[in-house]
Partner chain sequence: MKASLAAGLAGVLFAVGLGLGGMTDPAKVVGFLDVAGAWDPSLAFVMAGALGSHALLRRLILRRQRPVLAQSFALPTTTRVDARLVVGAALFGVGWGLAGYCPGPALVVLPVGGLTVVLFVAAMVAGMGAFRWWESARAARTKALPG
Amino acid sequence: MNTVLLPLMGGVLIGAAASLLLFFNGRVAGISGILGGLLSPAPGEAGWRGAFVLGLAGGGVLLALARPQSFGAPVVPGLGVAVVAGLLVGFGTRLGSGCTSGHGVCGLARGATRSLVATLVFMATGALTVFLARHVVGGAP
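May I have the structure of the chain above on its own, in the form predicted alone?
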């Protein structure tokens, strides 16, 4: 039951957070944009951006404390792989004018065609990356 209920609860919480941010602040909940805007915030922007990022991190910490088994076994790719992967994600986010949350959650909900294309590219790239890592490079099982 937890394999259905917990992801469902997570989806509801993500949708509620995105809806509340749009309703009360008029902003789309694209995490890369929120975090990027926090690095050089416009006047009056730092507060809500900081609160949103702290809420995300705090939710993760609370879940780790309450249900550590929710995170499964840790994947340790090594520092070099983690840095390269992070840079590729950042590059892809800038190239696609948003991340999976902005396009996949908010953009699709608004019926944006570019978000549909971006989400399809994200998903295809993720599937290709898993295939290459597991079957070509011989990484994680």
Given for the second form:
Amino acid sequence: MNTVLLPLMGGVLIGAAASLLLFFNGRVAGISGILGGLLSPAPGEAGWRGAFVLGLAGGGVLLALARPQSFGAPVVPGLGVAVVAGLLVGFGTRLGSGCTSGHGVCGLARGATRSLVATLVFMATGALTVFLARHVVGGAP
Amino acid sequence: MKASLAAGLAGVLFAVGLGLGGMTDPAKVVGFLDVAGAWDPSLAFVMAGALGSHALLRRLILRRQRPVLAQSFALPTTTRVDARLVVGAALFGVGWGLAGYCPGPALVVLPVGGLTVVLFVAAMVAGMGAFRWWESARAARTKALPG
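Now that the form predicted alone has been shown, please provide the structure of the form predicted together with its partner chain.
What follows is the whole complex; the chain from before opens it.
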């Protein structure tokens, strides 16, 4: 259940949520794009963007109440690394026009070559980073 | 108002999906990226579920003339695979691998995750701001160049 069915169900809900945003608002659920667009929103754009981001955080509060095991402890070795990681995620997702949701879900569902390339690249550098951090620097087995 | 309500509901549903799928547990994310260690394949099923359901539903939705609460569908039109796309995705992957949070899950964990996640999200927003600054500085330089 926990390795196949539950993740599959979670995924279906993510796909449904992205579909809901497309159906009602006509927008792609790329979270880095929605958040990035809040920094200097075009006229009439702040409302739905802010509401989506608040919905994500509100969903976090609901999950914490109903299913606290959804959250594990952070894995970053220190606050400095958390800041560096955040900077890379923020700058990288804007430069690359998307993240796991925009490219990995919406873009791939659209059949976009750009999104396939982006997804393969961030999966590869993510895996390489974990490999170096865990098995080279960390020396874990 | 209605459009914000719909977007807010989509956000809540998205968060619940991320949580059930395991994306809000950084150990699970790093376990998925750790292909040389004790690889945890479960997040591949999150991806499969999300992709499958959205690919199917978007086909049905795009048969409509326009979305329910907006004038038109705003879909990406760029098709170029360029250096920006590849370098941006590469930098993002490094940050994702370091912390185990991508933007969506980070926002879901933000209200309950403590100082580490607050700092991560603050740095993520700062990174997005830095990109805006870098891009406008670059545009100004290009304009200033003769010819």
